[in-house]
Structures are given as structure tokens and as C-alpha cells.
Amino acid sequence: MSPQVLRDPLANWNGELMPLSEVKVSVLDRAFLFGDAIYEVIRIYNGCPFLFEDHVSRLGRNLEKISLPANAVAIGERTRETIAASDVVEGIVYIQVTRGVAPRTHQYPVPAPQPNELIYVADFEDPYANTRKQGVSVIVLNDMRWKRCDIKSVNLLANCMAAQAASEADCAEALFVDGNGRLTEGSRSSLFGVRNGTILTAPLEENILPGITRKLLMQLAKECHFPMREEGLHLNKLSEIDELFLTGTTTEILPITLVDQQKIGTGTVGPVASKLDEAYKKTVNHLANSVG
């Protein structure tokens, strides 16, 4: 059987809708030099984008935190606008802006340059549907990070350094652990666990990334009547824990069974997890079926 061939995805580089290996980017953009941008991922389902509103508004209040003149509800709108020019179906959409081109100092050039702000919508397929139900195995790392991860920033160096190690140790994703012993998040993926049926999360720090599946997961929580808590997991505790999962805008959710070879819980996908995962694809569903 031939490999499948991906179709160019479809591209709005400051207004003008193109295919993406069209756009062209000039080597001065801050982003290229100095990784001066944000950005954000949506999932598309049935053709609609999945908590759009929550995007955007994490998308403004990034650009406000790094002082970037942007304007997130006009990039809201032309990312809808992306999305129905294309005929995606099942995708993501991918948003950058970057302080634009502008010669190289490190401080924030004045007057501020014209931002760039890239917008595409592809293709996605879940490459979790065969190991959701089994659950996956994951590593352990310290983290190397930046401290201010709340900042969606396209720094992601350490990121991908981690996801790399994962990737060799035949893992879907490496949790960082902080100089405390606590577990706090995953390279690409916010982490739960579950303790004598007590959902628990790390408290959002600056540190944690604000996930917006996260987020709808703390309400899927309530709605399924699951105690949760705002506390920290800790890596030499894990024997404590009945159950760890995963969440992202890709991710969805998803179960852990082993970490660093250790068995969590059963070692098998647990209830709670297997729980709000039918919550989730019924809110999805919902949404998808509904004018976006």
C-alpha cells in the first residue's frame, strides 16, 4: 500500500489566504532570531474549532503578557474565516504572531514593527486511537525549562529535547519533574492523577502552562461529581496514585499505565479516566454538532 499523501494545508499570512509552503518569512522576523512569539493550537471537529473562545482569549492575554501589538479577537476572526475556506473536516489550526521583522537588538525594537501573524488549518487524525483504551507509558525528566511557562511561547527548545527523549524510549511523553520532587506537567500535555478517587492537578503557577483542555477537564470533573483538588503529584509518591492521565488540545484525554516502567494503579486504563473520557466526547459531539 502507497503511503497516504497530505495535501498542503491552507494559510493566511497576514490576510492573504495561500498554501502554506507558499509563505515566505524573512530571516529578520523576531521569531526566526529570537523565538519572539506565542502561538496556539485548536483542534477542528466536524469542521468547527473546538473552545475557540477560550484560544483567543489565552491568545490576548499571551500577547499582553510579552507586550506583543496584536489584536487577538481580529485573529480570532480570520482564523474562522481560514477555517471556512478550507474543507477540513478533521484538523487542527495552527495561530503564531511574532513581533515581526525588525534589524537585530534584543530589546523590543522602537517604534514596534508590523507583526506577522500566521494562521493554517490541517489536516489532523488521532494518533492516540489505538493506545487510548490500552493506556501509555511515559518517562520522567527533570525539568529544563524556561520559568515562565505560562507564556504559550514558541520557545520549545527543552520541549522538544524531552519529547525526543520520550520518542527513543519508546514513550509518548516525558513529565517534567521540578526541583521539589513534584511532578508538574508533560512536554506537550497537562497532567491529572487520581488518589482514593480525588482528581489532583498542580495549582497553576508560572511554571504550569494553563491548558485549555485542562480547563475543561476540571468542569467535566464537577459534572461527573469526581472530588478534585489543586495539588501537587510527587514522583517518589506514585505508588500512592491509583490513576494518571493526560490532557491537551491533540492529546485529548489520555491514560498512563506505566511510568519509567513503574505500574500505576492496575496498570491498567481506570475508571475515572475512562469516565471523562466519555464526558469529553460527548461535550465534543455536542459542540460540533452545534453552530459554531
Ligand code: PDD
Second form
Amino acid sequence: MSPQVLRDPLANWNGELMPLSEVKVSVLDRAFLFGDAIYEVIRIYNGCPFLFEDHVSRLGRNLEKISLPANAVAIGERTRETIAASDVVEGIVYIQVTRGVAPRTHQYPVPAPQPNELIYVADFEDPYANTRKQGVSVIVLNDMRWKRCDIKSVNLLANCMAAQAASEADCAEALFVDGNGRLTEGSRSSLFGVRNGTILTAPLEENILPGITRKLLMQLAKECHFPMREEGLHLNKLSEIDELFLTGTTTEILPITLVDQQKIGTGTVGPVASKLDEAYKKTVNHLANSVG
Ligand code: PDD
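Rather than the form predicted on its own that you just supplied, could I have the structure of the form predicted together with N-(5'-phosphopyridoxyl)-D-alanine (PDD)?
Let us now look at the entire complex, which starts with that chain.
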């Protein structure tokens, strides 16, 4: 399900506040020509950005990974100002930093152009509010993405194709499987499984995004005393898995009950996912009511 756009979001375009619909960008921007840009999505609960510092740190690491000379801390401050200037209560912040506008050359232009920095704050309704308790169905697709999925780049065509295929199959998400039969992650979410009481998730390598919600989930698992191991799940061993669930900024914790029509465990939402969902909601309530 795609989030509903409720009203024109408030944008901050290179430091200037304006309605998102009024932002204009050159066709020579390298994001338009090459996808030469990175992004972040942060959830806002009760007017407060959730796990803000973690997102800004990841933004900084991504800027470094592609040698894009922008300042993540300054963008973070500008993001807070934009949230404060908006009256969004339940929403998301989208941040995108592009290498800027320059004549089209594949290598990075010299001198470096001024990066284009977009921030916008939009209303957001939980798309899974009605399905979270029952769990969702997913499909499995070959992971046809590039080999640097750790970079949160805006090159998301493969992810869009996967999400579209899932949608056409009436499924909530598509899981990617690599050439060795290991499930990596979803088109826009991280993947976890539970086998004999131990929580499993793929290790952080260059084939998956280091999810901020994934990190929180691992912390919550520890607090709930669930054993946890960074170990990839095998598609042909799904029958050994008792529970499967997705995590992500807009996905939160979403139990999976069917994979390619095949039941996971009992085919219902399991106790580990339920407990973690409870812990997640407690964290949201705690942070949303304490820090700004
Ligand atoms: N997607 N894996 C992929 C490929 C993703 O695109 C995302 C997030 C995640 C989860 O990461 P996090 O917990 O940091 O949100 C994992 C965002 C929400 C998006 O593209 O809209």
C-alpha cells in the first residue's frame, strides 16, 4: 500500500522553506541524470522525529561513501527546523542530497558543484494499521540490485519493480533472494526470522541496507532476552522457521504469515513478533513524549 498524500508537504530546499510543489530543480541535476544522490526517511511520531541521530549518522556515512561534500550535521539541524516549522504530528521526513547541477560527465565534476539539499515533512498514515495484527503475504524475487545496497542511494528502480510485482500479486512486500538462496531483505524493509526461539537476520554486508529499525529491533530483542544471531535465512529452509517479520521506518514491525503462498510456522502472527511490536510501541511512546 502506498502512503496517501494528504496535503502539500512543507519543503526546505537548500535552506529555503516553501511548499514541496513549488520546488524546482534543473534537469542537469546529477540525481536526475545518474541517480547520483542519497536519501533518508525518518518517521515522526507525535511531532518528534524517531531515532533522529541514527538517521543523521547514516546520512553522514552515506555522504562519505559516495564522496559527496555535504554536511550531515547541518542538514540534520535544518531538518529539525523544518519539522518545527511544520505542524505535522504523525508523518515522515524525507531528506535527499544530490551531487548538484553540472554538465553531464560520468565522473564526479571538478570543481564540485553545490549539492542540492531537499528536506520535506509530510503527513503519514500507517499503511499497515489494519493488517499488522493479522500479518501479511509476501513474494520472493531474485535480488537483481547492484552490489552496494548498503548505500542508501536513490537508484531504486529494482526496488520499485519488486514492490510493483508484490502489489500485483496482492502482497505487502517482495523479499529478495541472492544467488546462494539466501534471503537478503525486502524492497523497502529489513527481514528477520525466528528459529527455535532464536531471532535471525542477515549480517550487515554490502548486499543489504543497515536499517535503523533493524538496529533498534536488535536492541529490543536483547532487552526482551530473546537470543539473536546475525545469520542469513535460506529460502529452501523456510519450513524450519517459526516466525518471519519485516522492519523499517515506514513498515515498523510487520509479521509475515505467507511467503509465495506457503505458510510460515502456524500461519499466524507469532509470540516473538508480538512481543517485539509491543516493545517497539513502548519505545515510540517513550521517545515521542520525552525528546524533541
Ligand atoms: N526504506 N532495506 C531497504 C532496501 C529499505 O529501502 C529500507 C527503508 C530498509 C529499512 O531501513 P530503515 O529501518 O532504516 O528504514 C531496509 C525506506 C523507508 C524507504 O525507501 O522509503
